[in-house]
Structures are given as C-alpha cells and as structure tokens.
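Shown next as structure tokens: one chain only, the form predicted on its own.
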Amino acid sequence: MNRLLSFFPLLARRARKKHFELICILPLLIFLCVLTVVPIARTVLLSLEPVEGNGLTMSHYRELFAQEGFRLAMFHTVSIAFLSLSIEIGLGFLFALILSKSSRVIRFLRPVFILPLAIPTAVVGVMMSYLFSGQGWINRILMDLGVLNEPVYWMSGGWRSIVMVSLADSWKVTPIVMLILLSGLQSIDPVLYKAARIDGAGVFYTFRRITLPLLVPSITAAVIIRGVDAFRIFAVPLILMGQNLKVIGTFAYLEYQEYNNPYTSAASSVILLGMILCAVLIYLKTAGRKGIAGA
C-alpha cells in the first residue's frame, strides 16, 4: 500500500519535469482521442447494440455473414487489396530503382512519377472510367495491336472489374510506395556497392546480398502503410462500379446512407477494422520482424 501511495508523488514529479513535452503532445493526444479513439469505440458499441431493448448482441454480425452481398464484399476487398498491393510493390520497386540513378533525365522524370498523387481520387475514377469503358482507350489500343478481337467489358463485374479497380487504385498510389522505397535505396551506403564490385560481385548478387536485405525495413513500412490503405478502399470502386462491385467500405456506406441501417453499417466497419489489424499482425509476425530489427 505504501509503495502504491509513493508512486503518485513520483509520477507528479516526473510530470512536472516534463511538463513542456506534455504540453507539446497534448494537441495530438486530444486529436487522437476525439477523432480516432472515441469514434472507434462508439462504432464498436453501436455494432453491438440491439435495435430494440438494452444489452449487447451479436445479431448484427450474424445478419451480415448471412448475406451473400457482404461475403462478396469481403472477397472483393481482400482480392483488390492483395492484387493492388502486389502491383504497387512491384512497380514502386522498379520505379525507385530507376529514379535512384543520377542524371538529368531522371531528375526531370521524378516530378512526372509523383504527379498521380496530386490528382483527386474522384478525377482518377472518372478518368479510369473513360480508359476502361467498352469503347475506351484500353480496348481500342489492344484491338489495334491485335491482342483482342472484341472489346473487354471491364465494368461487367467479376474478376475483370476487380483487376480494373486494382489497376486504377495502383496508378493513383504507387508513387507513395515508390517514395518510401526510394528513400530506403538512397540511405544505403555507396561504399558497400564499391566493395562488392572490387570483390567481383555481379549485379544480381549485389542486389540479392546488399540491396534487398538493407531495403527490408522500407519494404515493411510500404507494405503496412499501403496494406492498411488498400483494405479501406472506397472512392475508386464506388465511382467506377457503383453498387455493381461492393467492397466493405462501400457496403458500410450504402447500408448507412441508402438503407438507413446504422447497426449493420457499424458491424461491417468493425469487421473491416479487424481485417486490417489481422493483416498487419500476420505480416509483422511472418516478415516484419527482420524489417523492424533492421530499422
């Protein structure tokens, strides 16, 4: 008991010593509490509230999983997240390798590669609808090259629409992955490459033994940042497909806005949050430990 009582004066003394630091982080703490912690807690409680009566219930979750539309939305979300993340990591890595070189042409190209970040998502959705429509540029180019005999209807649903949404999302946000990996490449000491060349190491060996291991922390950061964002994709599928290709984000929005059902909307949002947390934890457990240790 005495130890417990002595803890509070000690805590007060430490708080007085660091009162300036506490004042500096207070706005951030208020921001996180008011706009993050409280809304999440309220959404979780709303997903457990019964439509009538008191207490807590899991009926909204059971109702969701009984709906084929929600199960399809989960499948679409996971498929788009996996496909778009794979494209973004691959292209982002390739572009980062290109832009890590030093030349006048590369310095000119850097703003061009970053340009998609400046375009609003709504504009990207409308632009991609022109590209992927039945008479859009993609079909015209492929037909002129002889790759296709007839147009591909990308917006007809199924895997074609999943690929279309993934490509549209990847075009918009690949520069983020590229910038993360580019900063990782530029942080590698050039002396390591010089020593490898002196020892007679080839390009592939240098990449496998030096570049890739030292880039693991940046790859981990890119996967986590973009993986979280890919799961919560919303605007691009809504603009391109409307209700024809629902993801969990658009499903929750439509449940609340169109069908006036805040309980299932909250439950689907909580499920999406759980999916994001599980994906991050699985990645950190399987591949992220080395990256965090290297950072």
Partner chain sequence: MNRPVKRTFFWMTVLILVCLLVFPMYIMLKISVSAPRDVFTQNPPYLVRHFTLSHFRDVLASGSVFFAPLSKSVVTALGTSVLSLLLTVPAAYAISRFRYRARYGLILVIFLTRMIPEISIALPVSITFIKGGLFDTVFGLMLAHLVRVLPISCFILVGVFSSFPKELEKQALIDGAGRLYAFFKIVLPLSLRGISVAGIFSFMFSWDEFIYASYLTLSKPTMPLKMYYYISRGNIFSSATYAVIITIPVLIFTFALQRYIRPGYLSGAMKG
Given for the second form:
Amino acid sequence: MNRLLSFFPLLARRARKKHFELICILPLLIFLCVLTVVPIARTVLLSLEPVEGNGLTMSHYRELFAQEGFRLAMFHTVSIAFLSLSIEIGLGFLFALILSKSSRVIRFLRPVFILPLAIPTAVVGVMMSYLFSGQGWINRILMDLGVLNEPVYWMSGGWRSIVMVSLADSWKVTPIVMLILLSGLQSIDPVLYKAARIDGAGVFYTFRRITLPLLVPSITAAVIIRGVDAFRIFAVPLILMGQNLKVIGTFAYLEYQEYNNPYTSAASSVILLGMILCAVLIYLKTAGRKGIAGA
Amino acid sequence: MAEVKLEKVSKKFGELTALDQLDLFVPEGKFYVILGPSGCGKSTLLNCIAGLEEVSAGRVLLGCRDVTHRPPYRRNIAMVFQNYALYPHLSVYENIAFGLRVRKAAREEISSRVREVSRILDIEHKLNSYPRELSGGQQQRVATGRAIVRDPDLFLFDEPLSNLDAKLRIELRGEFIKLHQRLGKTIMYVTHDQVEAMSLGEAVVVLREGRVEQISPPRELYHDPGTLFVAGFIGTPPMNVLSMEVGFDGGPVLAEEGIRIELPERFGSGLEPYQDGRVYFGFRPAAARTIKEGGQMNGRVVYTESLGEETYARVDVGSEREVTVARRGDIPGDCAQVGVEIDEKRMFFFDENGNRIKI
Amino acid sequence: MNRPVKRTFFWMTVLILVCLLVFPMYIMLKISVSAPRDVFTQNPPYLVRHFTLSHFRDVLASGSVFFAPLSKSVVTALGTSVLSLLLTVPAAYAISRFRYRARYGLILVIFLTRMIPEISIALPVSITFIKGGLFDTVFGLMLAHLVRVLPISCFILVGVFSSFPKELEKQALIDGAGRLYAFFKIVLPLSLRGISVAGIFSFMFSWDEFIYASYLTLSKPTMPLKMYYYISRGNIFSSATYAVIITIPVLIFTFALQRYIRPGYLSGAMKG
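Switching conditions: you have the form predicted on its own, so give me the form predicted together with its partner chain.
So here's everything in the complex, that chain up top.
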C-alpha cells in the first residue's frame, strides 16, 4: 500500500497527514457501506430478478403498476407526506415562536412541547387509535362541544384516513421541526430586532423582512429532514389502518410478510426510494436553492 | 540550541496564500516580536513553527534540527494563545502540570516545578482553583506558567495580552521583559499592537501579506523605516505621506497642485533619478510644527486634537490634502492660516513601489 | 389589538396546544388504569372513575411473555447505543476536523443514508441474517438498529465536536501530547454532555424501532412488536399497558435531559 502510494507523492503526503482522521472514520464508513449500500443494491437486484430463471426483468414493476392497490398506495403516500409536512412546518413554527419567548411559564412548559418526541412511534399508533376510532375521543369531544352531530368514521379509508394518519404523525414529530426552527430563531442576532424597531418596523413587517428570510436555511433543513421521513412513514399507518389504507412502506411490508412476495416488495421499496430522491431534488431545485449548506 | 530559521516557507489554504516564501532568522535567546495588520499571516507563522500547521513548502529549523515534518510534541516548544486555552476541567495545578504529565515526569519533580513556577508568577494561592474562577490577568499568568514549566527551547506567544484591559496589559508587558531576562530563552511574540511591539521586542519583524517587510530594532523601525508600508504602519498619529512630482528649479523641488516644497541642495543627488517622476514624500507629525508664517507649506487649521503631552493640528494644505502636525505654543486655533515647518533631517522619500529612497 | 387582549390570545393558544399535546397521553394512561366498565361503554367518562391496577398486574404476572420482550428491548437499546458511540465518536471527531468541503461532503453522504426507506434495507438484511445465523438474535437486531441510529448520532456529535474550542486541543499538542492523548484527556472529558445526548438519542431510536424488529425477529419479539401483537388482536388493555410501560423509560430520559436537548445539537453539524 505504501509503495503504491509513493507513486503519487501528493496523495501519499495527504494520506500520511490525515491518517489519524482516516482511521477514525473508516469503521463508520465501512459499516454504513455494508449495511446500507449493499442491501440497497441487493434490493434493486431483487426487484429486477425473475421469479424463475436468470436475467433481469421489469415484470415486477409492471405488475405493481397494474395493481390498483399500489397506485392508491402511491397516492396515499404523497398526499400524507404533503399534508403532514404542511401541518408540521406550520405548527412547528408556532411552537418555536412560542418557545422563543423568555417567560418563566414557557420555560416550565418546555418539556411538554418536547415530550411527544419521546413517545415510541408504535405507541403513538395505539394512542391515536383511541382518539380516532368511531367511538373515539375526537368524535366524543367534538360532539360534546356541539361541533358534530354524528360521529366521523376516521378509519373508514379515503381522505378521512389520510387526514387522520397525517395528524397522528404530526403529533409525534412536530417537536423535531420545532427544535430545528427554534435553533434558527435563536441564532438570529437580537440586535437586528432592536434595529428594526428603531427603524420603525412593526411586528409583522419585522417578521416578514427579518425573521423569515434569516430562517430560510432552517426551514429548508426541517423540510428535507422531515419530508424524507414523511415519505418513509410506516408504523403509524400500519397500526392505525393496516390493510385498509396502505402507503408504500406498509404495502412493501405486507407484500412480503402477508403474501410472501419478496420481488414486488423489493420493487415497491425501490420506487419509494426513487420518489424520495425526486422529491428532495425537486425541493432543492425550486424552493431551497440555498440548500442545507447554509443551515 | 534554539535559534529559529525559516527557509522559503510557504503556506497555502486552498487559493489563499498565507505565507509566501518567507525567510526568517531568530538568533538564540532573542525576543522577537512579529507585527502586522490582521490577516498578514502572523498567527499562521507561529502555527507553522509550532507544528500545528504543516507548511506547504520550505523548511523550518529549530537549533540545527530540521523539524519541518515533525509533530508538535517533538519540537519542544511552548505556546501561549490569545484566549489562554486553559483546560476548563482541570485545576490550575493540573493545567500547569499537564505538559509534565504527558512526558511522564516523576510526581515529586512535577510538584516542585509547578510550585516554583507558580511562585515566580505569583499564583501560588490559586493552585487549587479552576480557570473560570480566575481573573483575566491570573488566567494569563497560568497560561504563561504552563509554558515555562516545561523548560522549552522556544516560546511562542500569540497575542497573549490582547484580551486584557489597558492597565493590566502594561503591567504584564513589564513582566514579560523580566521573564525573558530571567530565562534567557528565545521568544517569538505575535501582536498587532505597535506600542506593545516597540516596547517588548529586541527586534520587530513587520509582516505584510505573508512576507517579511522589515526586521529592525524598534527605534530603527520608527526612525529609519525601510518601506512606505512600515512608515505608515508604525507611529501614532501615522506619518504624513504626500504623492509629489520631482522637479529641479535651482535646487530640488516637490510640486503638486499648488503645493510647492523647496528642498535643500543636498537632496539633489538622491532625487535626481526621479526627475519629472513621482515620489512619496513622508514626514512624521512630530518632525514638523506649525508656525505663524513661512515654513515649507502653509494651510488652514481644520481641527486640533490633544493626546496628553502633545497637541496635533490637522492642517489643510490645499487640494483637499491634510497633514497632521505637532502644534507648539499658543498659536491661533481652528481655521487660522499657519505655516508648516518640517525638520529637514527627518524627511523620508519612497519610490512608486513604496521602497525607501536613501538620501 | 391592545396589550391585554394580545396576551390573553397568546396564552389561550399556548393552553390549547398544551392540551392537544398532553391529551393523547392522558387517554392512554387512563385506559391502562381503568376498569373495563369505564371503557366499554357508550359514553366513557373523561376522568378515571373506577381505578384499577389489574392490567399492570396481569401484564407483570404474565412472566416471560412480558419480561422476555422487555429484556430484549433493553439489551438491544443499550447495546445499540454503546456500539453507535464506539463507531460515531471517533468518526464525528474526525469529520469535525476536516476542512469545510470534506466535512460537508461526508455529512451529506451520511445524511443520504437517512433518505433510504428502512423497508428497502430490512428485506435483504433479513435474508442475509437468516443465512448468517443472525436472524432472531439480539446482536443481529443491534446491527440493524445501528443503520438508523448512526446518522443521528453522527450528526449530533459532529455538532458537539465542531463547537469544541480548537485552541484547547492545539494547546495540548503544544504541551507535548499526541493526537490520541489529547483526545482522551482533553476533548473527551469536555464533550461528555454532548456525547451522552447522542447516546440517549441512540437508545431512544433503538427502543422505538419497529420495522427491522418485525423483519428480523420471529420467536423473540421486542416490546413494540409485542404491543402490535396485542393491538392486532384487539386487546385494548394489554396494548395500553404495554404502551405505558414502553413510554416510561424514554419519558424519564426526556424529562431528565430536556435541558440538554439543545436545538443547536440538531443543526450544529451543518454549520460551516
């Protein structure tokens, strides 16, 4: 190795200079390679493998797109991702603005705003099933308040269930969005607000011209981190809806666990990966030109 | 065995050149101050000598050893940083003892040396405190103590006083000089404060954009600057510099848009090569004074400022050129017409590239 | 709007949000301590009317049916956090010492692994583990959990080490320490708080995990899986009780450490 390197004096010197760092970082990279890159490659191969014989085939993908269930799962995934992301960013912003106020009561309440983060996702599924079932607490409260006359069957599938899953997911992960945005808010120099006030700017003007632009990197980071997870949503829809409302994650899972079909399962998870990459690229190209580099 | 020699040392950070083929020699036991504006490469220079940064090209020699590729722990150097870099989780005693422990010194030896050093620096009573409990001056002393306890060949100081207030700075400046006298070790001291540089250094190295501009004893730096940059950088208020055209009208004459300065005959030979060209003409505020009338220039007083002993007048000598001149006696105040008399022995001339024209 | 109205409006918003955040947890806890007749009724009461600990007693009395998943979850989560720290502490330290471009690139690569749906990793990994004898073992599950834990841990730690004052480390090198000595004597002791935050996050992410566990276990489920089993059988009390038990440790962690869960830890790695 050393002799090989000595042919490239510059490279060899670089490597010698950084060998401590390289040794430190290598185990992690090897691990990630073995347990993510290799499995991904195998999933892609599996999705292209014919059930019998050799060679590659697109038949599993064709089969998937022919199924109405899969097309629906794609639609569900995208709509849940959009809906939950909008709720999370909106609420997360509200949370962050509230928590950035310096008040003793707010400081005391801080743990409450972080708490849902600590609840295991599967538990969130259980809780939400108590809330959203036909005789659940959401219906109960809304009817007691006189908002509803008859119960809404959230778990009956269709758009009601999409809304339910999005709300359930948002409940758990809004604190993460809040933390990311709060860190952005806290890094804004308070002198800027003072300067704006001296310049005669009102609350909304200050928010629009100072807070929001300076928060763009944090918002981008939050959208990407959360957006990716929104596409990967799994445990909440599985527990709440199971077979009745599939997203691609649960579709792939049920395809393998219930119908013992690893090929279509692999193909659908490859499609999910593709969707995530597309979504991230589209977002970075359009809205987040500044990218997470600035965050 | 601790002279420092840099041979054609360069340091690049990507596109940026911090040090540019720099040559420097610091003889053993000398106190050298590295002076320059921020971003001139002073700290990079120290880091390269210490081994914290690897040089991109050139050689670093300590004593007679080539240490270019040696890690810091094989150079036997001590360094004090601007923010002292005291280990916050260790007591003062452990901070000072850290270097000795790394070298696996015996327990008794560590104890006796830490105590001796802390006595010299007058921090004995603070040995069990933690850095956050100390005042700025005490923290500075601990950092210095940590440097001297190891008996290194060379001391590097990276702006060690710039975080302290003015009074403490002057006090500790004196202690650095005493310390150097006592230890007799080579010291390289980086600062951007010219007063500090002038008062501490046996020699001052002026650095500019990664190159050595001039190395001289402090007095010489002030009275005999080698370049326009040094002349402008050293001294408060700064030297007056005017760009003038050289002519000969009987004797040598400098002229520029209404200003006309007749120079003594003996300057003629030195300025002859620049006839009909331009030179920079410089004189220090303290080398000139305002008089009622006459002198080499005249103009209108814009304002005066008092710096304690001295009072300086800002004089508009025409064409929007202003010079600062020492004001002597009770001469009319603002807006008065005055003459400016410059000491002929303390005039400086620089060519277009900023190099000194010796006359 | 004048000031008092504004303030009332603000605190009303806070109150509503707090209720929304707390209510689901309250319902879960309520069911786990309510007698069946409080639950299986047309209009269940808002408060606990017939308090009982019998559901907890039942679960605890079920012996290994309860304790086996619990111990598997605890061991897996602890092992995962230890392994993740062993891998990410040195790596994050190294990354934080690279120049901007290299650091940014490496973080991006590690972040990219977060974009991969776990479902597409779980399947081939489970096939490999069946062949390699790691299927249905604690160690195998730890390895799988590391896939989701490592990027988070690395992210947090790069933030921690990047904010570590470089002068201190330089000073240690000047004082004659080698890189390793400086790391263990100076960097590590002063970064313990950040490292423990990374460890806690690792624990929580493993504790909470569902997909890999369901792919990689057959006879020995973890706590979340066991709970899913009860949900799918419609056993409302067992699932509520399991849910409460799973939630308790992470709740304690979060409360004890919420002062240290600084927003900065999440974005620190991304700062130039």
